[in-house]
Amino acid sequence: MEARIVNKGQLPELLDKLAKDCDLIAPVKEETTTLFRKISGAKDAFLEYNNSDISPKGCFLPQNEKTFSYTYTGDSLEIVKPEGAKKTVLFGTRPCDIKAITTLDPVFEGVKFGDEYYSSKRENTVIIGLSCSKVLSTCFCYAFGGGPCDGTGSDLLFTEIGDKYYVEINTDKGKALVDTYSQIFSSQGADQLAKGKEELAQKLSGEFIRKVDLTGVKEVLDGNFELPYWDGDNYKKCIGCGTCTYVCPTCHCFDIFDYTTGDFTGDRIRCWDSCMYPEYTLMAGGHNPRPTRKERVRNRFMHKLKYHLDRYDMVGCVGCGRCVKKCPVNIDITKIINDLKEVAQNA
């Protein structure tokens, strides 16, 4: 693997050339907010956060999408669809993001159906990866294979190491990038920062707090669907207000609706959806397989333990923490692994 380095005061003219000649998409703060947005350059990025509110998969899939536009003539059908995605650069994304973009890979680059909206914006952007400088009381990335300084998935991995970023080039993709802005990366002391970087990775990774497992939960849920564990209290606490999939780097739910804009005008729009609100699951003819909180709730983490797993031999949560963070009654994924893996225990 390739290495380079570029030094930290030389990080905002890099920012800017990219902000020039592609579309720049990087964490940005809005009050109290951070999440990632368009940039016009280095002074619109904020870089001194631990991790984002709202993750970056909105860069692949926005929360709010036109799939086409439609003008019905009495006499034909036109269909319009926006032009394909533009030269884009997904900078600063924490190690968890880009392995949730990973996991997200499967679900809309599947072999027999693909989305070509998803997969225009994955082929057109370049991820440059930002490791982690400190590990929150939340994260727990670790149970899924990841880690703080991991660069798995992404173009480009940026390591802080004092006044230098160590500079890991692990795509093509990455490398003609670097090639393209040769006079900002430099190749001298690369080996020695090469230490700095794995010194900082075995820190943090002693840093967890957060204990958890999932050897045998899998187990659990293959064959006990109807486990008396989905009857306790989670779901009672749960008030079905949907802040655990929005803020999931990983859910993808999303619904499909046409906005009439004319008289014989309209658009297609793609926006995302949760499987937490009843209505999600509801039929045209009344009938819901997910009537209830327990329903949902317990549907929710079958699906990040169990049927992602099945479907795309990937764990569907990749550890970044916001649910538990976020959630207002304090439903707690690794609760559930531990109590999961306390019934595989005792059975």
Given for the second form:
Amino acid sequence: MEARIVNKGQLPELLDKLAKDCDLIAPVKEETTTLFRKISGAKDAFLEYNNSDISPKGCFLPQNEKTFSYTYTGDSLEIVKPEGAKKTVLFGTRPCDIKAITTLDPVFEGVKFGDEYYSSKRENTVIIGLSCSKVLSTCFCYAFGGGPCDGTGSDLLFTEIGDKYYVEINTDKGKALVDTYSQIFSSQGADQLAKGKEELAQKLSGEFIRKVDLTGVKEVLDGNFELPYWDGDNYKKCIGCGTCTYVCPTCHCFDIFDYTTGDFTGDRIRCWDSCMYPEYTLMAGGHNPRPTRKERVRNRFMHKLKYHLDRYDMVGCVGCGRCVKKCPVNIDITKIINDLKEVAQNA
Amino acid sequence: MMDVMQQLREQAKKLLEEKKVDLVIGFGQGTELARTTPVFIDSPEGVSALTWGPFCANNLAKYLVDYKNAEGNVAIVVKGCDSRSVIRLLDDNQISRDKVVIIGVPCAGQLEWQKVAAEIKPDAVLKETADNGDSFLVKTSAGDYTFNKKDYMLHRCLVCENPNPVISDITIGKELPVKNYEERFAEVQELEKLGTDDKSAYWDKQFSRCLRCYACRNVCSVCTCQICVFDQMKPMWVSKRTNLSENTVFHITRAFHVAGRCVDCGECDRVCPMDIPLRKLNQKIHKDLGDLFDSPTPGSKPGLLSALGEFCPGDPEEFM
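Taking the form predicted alone as the starting point, write out the structure of the form predicted together with its partner chain.
Up next: the whole complex, starting with the chain shown before.
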């Protein structure tokens, strides 16, 4: 694997150039929150964050997306689709969030049902990861094979070491970007920094507080849809908001509806939806297969720990810890995993 | 606070043993040192899960609505602010008085868990907590920590109207002094000073971050509509599309819908994942209701009529 070095002092130059040449999306600070936004240059980027409040999944699956506009003229229907995605660089993404994008890929880029809106953005975006410098008490990416310095899924991975960034080139797309801005990426001394990165990865991997072990969890869920465990406190305390699903980097459910802008014109919109909402599975005839919070809570964790595995052979959680942190009533997926493991052991 | 916790457990055990209630809803240790989580205890053996201290920020009163049609009675642990919610639920006929046993605990304030967690060694285990007036002592396996209330408490607690439960069947712990905070509406007064355009810009910036996760609505103890207007599909009054316009409709509608009923517990503010200062909206309405109608905080005593549900000939009519 090839690697380069970028002096920290040269990062603003790189970001300014990227912002000029394409759409640059990076973490920004808004009041007390950290979000991913399109920025106009290095001055807007906020890289000293640990875990953004909202993941960058919106770069590929925006919370609202116009899929087409329509106009009915009396004898014909005119459909106008939005233009394909622009060349974009997603900079400063943490490893867990990149892994999350790789769990969305099979959903939207399946052979049978490809999603052109997602694919267009995915193809035109270069993902530049940024290794973590700290492990938070809510982090548990290691449990799913990830790590604070894991570059899986990124085109380039930046790791901060002293006054330099060690840059790993993981794909051809990443290589092309490095070649375009070759005056900023130096190859001298990259080998020495590789050791620094290894040491950092080693150090951080020992800092996880949450012990999460998935042994037996999938198996116990496989055969037991009506597990008595789901009758416990989790659904009783759930207030049924959509926070966990909206801050989750792998949740991807959406709703589609028409937004009329005149008698004969309108937009077809796709927007995020949440399986925690009562109307999510409500059918036209009035039946709801998930009538209470119990079924909805079960579904969310079944999706993360079983269904995504069944369909794509990947766990639907990456251990970013956002739902743990943001849940108003402290429903904690790590506790659920450990509880289920115990259920499996006692079975 | 160990004694309060002990008494809480004893009282809960007694209630369950004597079959006075079938369920006790209280606070249990959460998955972070500085967090608690709601617990639902249905057997005397389960009461050891109950805890108390400066990490019990949640207002549990809303859960009473879930059990309003349950066969047995429910006991609930409330702080001063939460007790106002119980009164509102009773006054709105959401729950019946004879089915609820209210365990009131005077509250010395609640700490912001994230701020506390940032200071404490991550793998520390909580031993006990104590209120030292201006600060809390938090004893952990990794040593003792002191948290000044001024810096670590939730803002709502810094201007607490009444730390003592205004309704309760069983009170645990000593009554605390009620302070009159002149700065209660300081943040609202700052906003009031802005011109219309600046106010609009301020809220536009806040509402544009809204994800419409509805945590603020769902946690709200006075949001008890069986089908909320924002969930209604036919007709769809507000689109699921999130944008400034739809988000603004949501927040302004909600603020006015709870006007005269909002008990100022500040839960909407606490749970917002995007840190939108929602309590300021409600506080503006509280302030206006006080200025215009001399209306006390809803729920601050039983049987208060809602300012907007009552007509007095002397009410101001500036706009007529």
